[in-house]
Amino acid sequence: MPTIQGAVEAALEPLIGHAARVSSAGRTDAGVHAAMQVATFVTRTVRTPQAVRDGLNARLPAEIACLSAEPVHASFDPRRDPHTKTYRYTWLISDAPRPLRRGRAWRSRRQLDVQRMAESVLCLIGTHDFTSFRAAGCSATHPVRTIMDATVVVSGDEVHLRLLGTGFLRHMVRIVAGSVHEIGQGRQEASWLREVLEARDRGRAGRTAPAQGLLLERIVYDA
């Protein structure tokens, strides 16, 4: 499967003359998408940023952009110096399909709770066991995530769901997506997120939302 990766590995080769291996801020499942993303490589080349940036752009396939390139110390890891990450999941709300958001929203042909929902995530707040938001497969050494900021908000005809944290499992923005809907919908009221996140355990959760509702926003790193 392609993947954002082997792109700009590919087009990065050609470029500084060798093979290199790209090391991001972090994996992004398949259907995601990434309005900012962080990834460093090695190489003895020299090469402006500005040469750097362009030359990525010129080979890269449409779907993918470099915006900026910088040298950084060869100590700096993208994936484990202190930086949060801002993930926003999005719902579209229409009766009709809108085939310019298609792949960017996941969308309810019913209004949602939005006020209910934006009580809800309030409980994730903090430094917790989220187990219950965790999938099968997740491979971190353990389930204590740190969230410091949870917020659900209307936009338009959308609405959003902005989790800023230090860190995230697998599938658990995602699986806090479904279970917000359910509260959106009426089928739960909003104290259940807090008895979801209490009893670590998945199968007390809602479903995995739809990749294609999820953007991993921005990336910040400690000065």
The other form holds:
2 protein chains.
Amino acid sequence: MPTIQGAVEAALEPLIGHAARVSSAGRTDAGVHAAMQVATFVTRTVRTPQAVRDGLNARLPAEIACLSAEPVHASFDPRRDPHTKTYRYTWLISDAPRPLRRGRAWRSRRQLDVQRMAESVLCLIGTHDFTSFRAAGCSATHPVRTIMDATVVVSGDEVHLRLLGTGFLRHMVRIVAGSVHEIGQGRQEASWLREVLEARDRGRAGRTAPAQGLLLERIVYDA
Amino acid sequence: MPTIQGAVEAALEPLIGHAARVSSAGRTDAGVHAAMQVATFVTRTVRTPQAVRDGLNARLPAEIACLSAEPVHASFDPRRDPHTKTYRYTWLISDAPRPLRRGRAWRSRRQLDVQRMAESVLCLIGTHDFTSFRAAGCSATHPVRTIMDATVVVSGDEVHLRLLGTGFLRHMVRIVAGSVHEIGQGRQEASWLREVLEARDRGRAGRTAPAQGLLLERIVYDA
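What's the form predicted together with a further copy of the same chain like, now that we've got the form predicted alone?
In what comes next, the whole complex appears, and the chain from above leads the way.
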């Protein structure tokens, strides 16, 4: 399967004159969009960062772009250096498909109880064992993660779940979204999410929400 | 070339059990998006409007959707009944391509002078001969149109030109956008747009802005 990393490495080689391995802050599942990503490579090129950015954009497929390029210290590791990520999960409340937002949201025909959803996710804030929201194939060595903020807000005909954290387990945001969806539909109380979290049992959570609703919105490194 | 009208007619026939001709408020150029459109057809079906909407959405390609369906008086003609349309033209100010907004905006590397652009478009409000902003192949019988509102605003990293009017000539919004772009770049004064309008000469206006920046945002019929 083609990967973004592979496409960037292929575009980079003719530009910098040698092969280079691109390391990023993490991969996203197929169907998940990313508004940004941070990646590094080691090069002997004399091109300026701006020329590398423009050269990459001339060579990359239209689905991938280099927003900016800058030199970093050789010790900088986008995966291991301390950073936070913001993920957004989007529901679209609509009786009909909306082609202009195709592949960008999970459509719900019924209005969701956003107040109840917003209340439910507060229990996720803090450092917790997120085993209940971890996909079977997750390769992380431990299931404890820190979530700094968790919100659910209405934006026009969309509902946005945002999670800000230092790291995420495999499918974690999508399993949280699938669970919060049940609360929004009125099939569970707001307090149910805390019960699921504390159970440390994937079987207690909701289903994994579809990939197309998920966006990696932001990655910020500690100054 | 496939048309939206053709796709809707093809989806409709098996649903209502007979062929029907679909009439809309107007066509948009290739590459232009529409957030909504109003279209009518005559049918003998016993299906409810909701069932027609859902049946259409099950059969239509993913790029087209029926947002709602309702019965109207037989005399209603979406093209001729009095209505207003709102078109939005979008510039994206960015040094790099932005894949999530691909095909939705005209990218400008340099910031545009939005204040000057906003000032320039005020001259379009009113009933004017828009010959200067009319494409060569335009089939309209006369070049006079009424514009009720014209604004240019910043929205995040985008600049939006909105024109509200009772009717538009071929490529009219795109030629206005191409002209306003020159003002935003500082290559013309704000007052230049009025000179172009008054000249009634297509040769005086800017180039036709690319189709992907244009969105038919709204159509409203007189109550």
